[in-house]
Amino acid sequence: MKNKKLYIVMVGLPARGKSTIARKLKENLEKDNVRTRIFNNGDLRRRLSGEETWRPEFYDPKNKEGVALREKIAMININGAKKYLGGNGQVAILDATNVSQARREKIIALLDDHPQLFIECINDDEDILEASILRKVSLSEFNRLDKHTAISVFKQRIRYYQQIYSHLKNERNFVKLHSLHNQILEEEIRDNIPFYSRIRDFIVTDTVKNLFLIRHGETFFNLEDRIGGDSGLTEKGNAQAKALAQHFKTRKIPYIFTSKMKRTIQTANPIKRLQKDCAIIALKEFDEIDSGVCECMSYEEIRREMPEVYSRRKQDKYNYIYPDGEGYVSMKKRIDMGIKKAIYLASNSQNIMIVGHQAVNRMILSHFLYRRTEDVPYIYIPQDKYYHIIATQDKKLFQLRRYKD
């Protein structure tokens, strides 16, 4: 194990999750006592050239001065990686776009002393790309720009990289990864790649260090036992939200994910106010189950006015789909997508918070708990407690905790 050495070369357009995957690999390999170092071209560029390389023209393939500086930075990291593996290092990760065939051929030629594994990150989800760009333009190099200008500048940078982008094809050892879904799209491994089974496991597994799963506070519809709708919080519901805010104020929560419905956003707002730097991101994937023709009705009204609906749903609550609406079974795809978006967007954070709904939170829990489908509609989702979830390769924790006595 100690004598095995490997270069990992990240590939992909900006804001596609390359650095997230690189950090994930480093963290997990080091847990296995594999000495690993990341050589990030962007970090080196900002150190060597100050903040002036924010200008999109710097990335124009026709800008000879910009090309020369980017090649200089790449060579510093290539040589650094070679020196690292020439010593005690075991895995060197080259974290850069590396989208041109010419750049990759140079890496192959210069780093021929140990095997190379190329990992291409692909992700064209528009919502995720927009959110990733927002995260990118929060870097110090964009401080002098307003948000709208910074976004425009960064998108132009991406367009310049697209002009020279060549997908992995002829490299001896590569993986094409959908970085949102953690799905391998294509794989070619011709050589004996050290640590490959562990690396492959890391990049395809959803992991969360701390997920705090919360149900919104009490609503006026809760008092009337009505389902669906867009009811706001009661006085008690607002008090629950404030109690949650106090409970979590000493934990750093960079992102709170909610549904598009006001009861979840109203629950999240007090938590955000007591955080130093926190963003609320509302995802439609976390909207409560659509009860179709039964929307806004109470269960008693459904039993009395729609006895066939009431009876059929009672027989198979998971697979039953409301007329003109949804069921647990049809929610699964969008809930899984919501979980992946939240994990992706909060990938640099120790803590993730989701403020959801009863049925939604049941589906989120089942994603990590692997419950039998017939049991999912009965998972306990209280409004005076929350679930703390840890799900990594090394640890699984599901704890129901009270936030207010």
Ligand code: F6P
Given for the second form:
Amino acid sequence: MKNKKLYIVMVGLPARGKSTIARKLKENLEKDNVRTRIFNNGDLRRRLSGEETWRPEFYDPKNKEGVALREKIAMININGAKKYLGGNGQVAILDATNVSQARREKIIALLDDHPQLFIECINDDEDILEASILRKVSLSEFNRLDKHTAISVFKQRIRYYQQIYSHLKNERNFVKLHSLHNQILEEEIRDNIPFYSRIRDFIVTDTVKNLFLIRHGETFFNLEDRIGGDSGLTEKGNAQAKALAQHFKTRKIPYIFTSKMKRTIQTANPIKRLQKDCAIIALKEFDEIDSGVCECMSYEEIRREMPEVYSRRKQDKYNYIYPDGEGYVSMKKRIDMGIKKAIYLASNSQNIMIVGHQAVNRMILSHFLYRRTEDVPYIYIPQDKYYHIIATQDKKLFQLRRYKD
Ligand code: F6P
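Show the form predicted together with ligand F6P, please, the one above being the form predicted on its own.
Zooming out: every chain and molecule, the one shown earlier first.
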């Protein structure tokens, strides 16, 4: 492994997750003692230009001055990467948009002393894009603008990049990655790429350092064994939420993902209050199973009034779909999407928290931990404990932990 060296070239429009992937790749390679450095054009631009380059016209491909400055910055990093691998560095990651053919040809020609792996990040999910742009405009270069203007300025920047964007095609070694789904859309590897199996496995793996998976506190419907609906927390439920807040107050929780339902948001509120800087993000993907015609009924009422529904669900709970509603099987897609969104949005933090529901949390657990589908609808999801999940390439941990109630 010692003499193996590699250039990784990130490719993609702004706000597509390139830097997040670059950072995680570095972290992961370094765990294997692979000396890795990131050469980020945006950081360098902000340092060199004193942030004056926030203006969208700077990115207009027809703006000669802008193009020249960006090329200069790219060259500094290209040379820096070459020097790094010429010394004792092993992996140099060029973190920039690199969307134009011309830029990539330059890289290919200048960095020909070691193999190059291009990683193109693609993601057109509107919600994620909006959230990523919101994160971008919190950078200090946008301080002078109000949020609304900053967002439109950033979108204009993206449109300029779109004008010169050409997808990877003729590069010798490349991966096109859907950066939200961690899914390889296209792969072409012609050379012997050092560390490739480690890198490939890493980019397709959902990684969470600390995921705290909580079920909402007790609700009035829980007391009556009623399903669905949008009932609020009981006194005991509120006390549970407060106890959770105390339990987590020494951990830094930047995001709490909930469903759109009252009971999860009411559980999250006290936790947020005891945090310094914390946002609640309510995702519809984490809404509880829609029990259709059975919404708001108790299990006893369903058994009595809809015996057919009751017995068919009992026979095959995972695959059964409530009339006009959902089943575990049909929730899978949206739950997976919710998990991807949460991981993506919280990618800069060590801790992610999800406050979900019984069926939702079963599905989230089974996303990380293999369970036979027929067992998934019976996973134990208590209200006085939570799951602490670690799922990285090297470590898997599932711990059911009690908080003081
Ligand atoms: O009872 C609470 C609840 O969250 C209901 O809203 C939901 O229908 C149910 O749990 C899901 O659990 P099961 O699939 O075991 O009925």
